[in-house]
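Below, in structure tokens: the form predicted alone, a single chain.
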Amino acid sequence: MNKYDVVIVGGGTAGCAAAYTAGKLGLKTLLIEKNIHLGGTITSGLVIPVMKSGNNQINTEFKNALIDECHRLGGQTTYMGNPAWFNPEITKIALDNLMKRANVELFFDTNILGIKIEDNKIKRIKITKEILSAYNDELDIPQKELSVSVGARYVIDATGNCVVGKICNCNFLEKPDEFQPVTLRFMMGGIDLKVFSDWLQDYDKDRNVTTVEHIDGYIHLSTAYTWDKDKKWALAPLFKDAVKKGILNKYDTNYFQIFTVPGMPDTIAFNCPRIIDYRNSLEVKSISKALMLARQNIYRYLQFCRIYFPGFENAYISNIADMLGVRVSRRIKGKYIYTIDDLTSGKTFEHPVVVSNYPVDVHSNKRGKSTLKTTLKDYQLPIESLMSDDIDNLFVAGRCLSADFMAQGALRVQGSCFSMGEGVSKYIANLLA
């Protein structure tokens, strides 16, 4: 049995930001995917940009190898003063040459099946082997044998739901009254940015809500609207017309918003549909009702944006995610339970992983009752938000920390989650110093 300093469940933001973090500090690294690829939100979600999240950030190490290795490779730039923008099947490459660089192990198409606790420590975790078969003859695993075990000394879940505290009967935050919708990203090709971007400027000039950028002779731009009344939409009177002839639906309209992708000259990015109807994230009769309803969404957007935009006449859908975006599931207890109060008072701590300033962002099934406080002051997370309660080595990093309901609508971000990952592994470094 081969054992780790550390093993990382779940290849997302947070996930890899551990790996890579623990890989170049010197600990011995295993990163099990359940994909085929790395990334999570970012590639699988499609969830660009990474959004900014103050000027004070900390553990920024591996987000700043990130958009190097993207800029390297063609898939990044800087739109709006923030240099996250990356494209998805770049970003990919470039988290896997990450990984190589810091001597991290990965297991991609691998599940977790299960956990032995001794001590009340994870010694040994149960895995799929069929990945595994070009590793077999060197961990000497009997073709018979339909799993293999590996140990570990730390152990941190990143997989976004906490599949590993589950498995371990930890406690959990979580209420059957809180929920945020998902959404189902997507993409289109075939448009003509130039002509797209001159009517939407002219269209829409507050620029509050619509930019263009032009930056290294490509086309950047983002728009958004929302049935929300909080502010006044350019774009509504297209989606009101749109559902008067049934070419969207009342529904299609609760949440729009685009953006173009680095490297993709003909493509825009849509974080949307938000499916308002849908609340367990964890159930899959839920999902899949999801994801269907997601994807006829997607359609009637199609048909929205080549009659109503100009330059989507050729348009097509070029890609959907493969992952639902979620922005709250189970939330582990943690060593400590980092509330709204400890957020909105600034806080501070012996041990921060996080320091951030983004708004406390809780999406609502009900037209104006989604939350976006957006004039906070720097706040921080302590590790002990990240820490199980329940078992000694076990760490969780993403949005399944230890926070209510309302402070985790604010640190479940990309930015946040990247440097929970960060901060976690070189907590554990010093741990094993």
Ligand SMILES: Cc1cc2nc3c(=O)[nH]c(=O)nc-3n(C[C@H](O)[C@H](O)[C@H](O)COP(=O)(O)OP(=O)(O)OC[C@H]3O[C@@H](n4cnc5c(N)ncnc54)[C@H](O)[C@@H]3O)c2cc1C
Given for the second form:
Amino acid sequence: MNKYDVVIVGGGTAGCAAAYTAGKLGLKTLLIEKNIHLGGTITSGLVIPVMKSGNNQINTEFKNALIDECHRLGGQTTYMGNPAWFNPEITKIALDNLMKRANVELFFDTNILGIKIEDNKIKRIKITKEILSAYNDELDIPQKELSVSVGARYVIDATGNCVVGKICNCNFLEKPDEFQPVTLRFMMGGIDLKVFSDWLQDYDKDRNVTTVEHIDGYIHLSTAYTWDKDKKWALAPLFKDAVKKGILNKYDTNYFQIFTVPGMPDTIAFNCPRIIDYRNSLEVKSISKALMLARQNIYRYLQFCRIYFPGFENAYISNIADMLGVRVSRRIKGKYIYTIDDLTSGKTFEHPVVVSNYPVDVHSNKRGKSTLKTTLKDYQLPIESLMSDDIDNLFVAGRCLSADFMAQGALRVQGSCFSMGEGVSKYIANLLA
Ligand SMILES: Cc1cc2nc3c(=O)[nH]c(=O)nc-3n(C[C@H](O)[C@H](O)[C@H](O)COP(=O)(O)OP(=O)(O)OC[C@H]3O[C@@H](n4cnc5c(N)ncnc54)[C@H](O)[C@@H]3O)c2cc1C
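What about the form predicted in complex with this ligand, after the form predicted alone?
Up next: the whole complex, starting with the chain shown before.
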């Protein structure tokens, strides 16, 4: 049986940062990913860009390495002072390159079949040994011949949904009434960005939420619309008209946000549709319903954009995310439960892994009920919020951290997830030194 210093389950936002850092620090590192590429929410979920989280962030070496590698490959730009504006397809290649450079061993398309715990520590993880498909004519082989075990001194659960913690019967913090809508992101190609950006700048003269920049000969832009009250969005009359004419339904207007994508000069990425008619991010039935509703909504957006936005006459759907965008689901009970009071008071800790000023950003399924609250000072997250309270050698990184619902709403962004992954691996390297 192969034994690793650290096994990271989940090669997404936080997991890649953890694996890269562990490998760079000389730890024997295995990264297990259920998909066939890295990046998680960034690539499978098409969630771009990485939001800015202030000037005092710590544990940023991975983020900087990713910026450099995406830049080298032509999939990065610096927009409105934010250098973490990525192309999700190029990011898949960049992440492969970074893992190779850090000597991380990678298992793609791999599922966890079981976990062996001894003396309150994970000893072995049983994983799939070969890829099974409908075309495999040996499906009657005994289960043990289809699996292999890997040994781990430390395990990092970076699965977003805290899958390892669940298999280990850990305690969790989530409550049924704590809920944020999910979003299935997508991209449209075939857009004349010059025509669209000229129209948009003229149409949204107040530039409430619209920005446009010309960078290295390419047009980049961003704009948004929501149905939340007290907001005067320039695009609002277009949405209202489309609802009146039956091109959109009224729920389609709850959130609409678009960004250009570096290296894709005729493409726009959509941070919508946000699905409000659904409740549980962990339940198959609920998620399946959300996915079906979302794809219908995406098709309506295509008709809407073609009719109302100059430059979109020949637009087409070029990509629909193959992962539902989940803002919050399972959160582990850690050695420290980080609270919204810790965040708003800017409480400091002995071993911080994250420093950020990203706002508390909690989406609601009700009109006017979303929260976007800027913090007055930087806040810190301690390493103890990434340590399982139940299993001695289990850490988490990413959105499944040990925090209350409102605090998670600020810490879930990619910049903080990168810092968590990097911070955990540095901590483990110190334990092993
Ligand atoms: C719609 C939406 C919009 C957002 N917008 C922004 C934004 O603009 N900017 C920003 O900074 N943040 C944004 N966020 C927040 C941020 O993108 C996520 O919270 C963050 O990326 C989560 O990172 P993670 O590492 O916890 O999970 P992920 O990046 O999702 O990684 C989890 C990984 O684990 C893998 N996995 C899951 N289960 C298993 C298993 N059993 N075995 C092996 N692998 C497994 C998955 O395939 C995936 O690769 C947004 C989130 C959403 C949902």
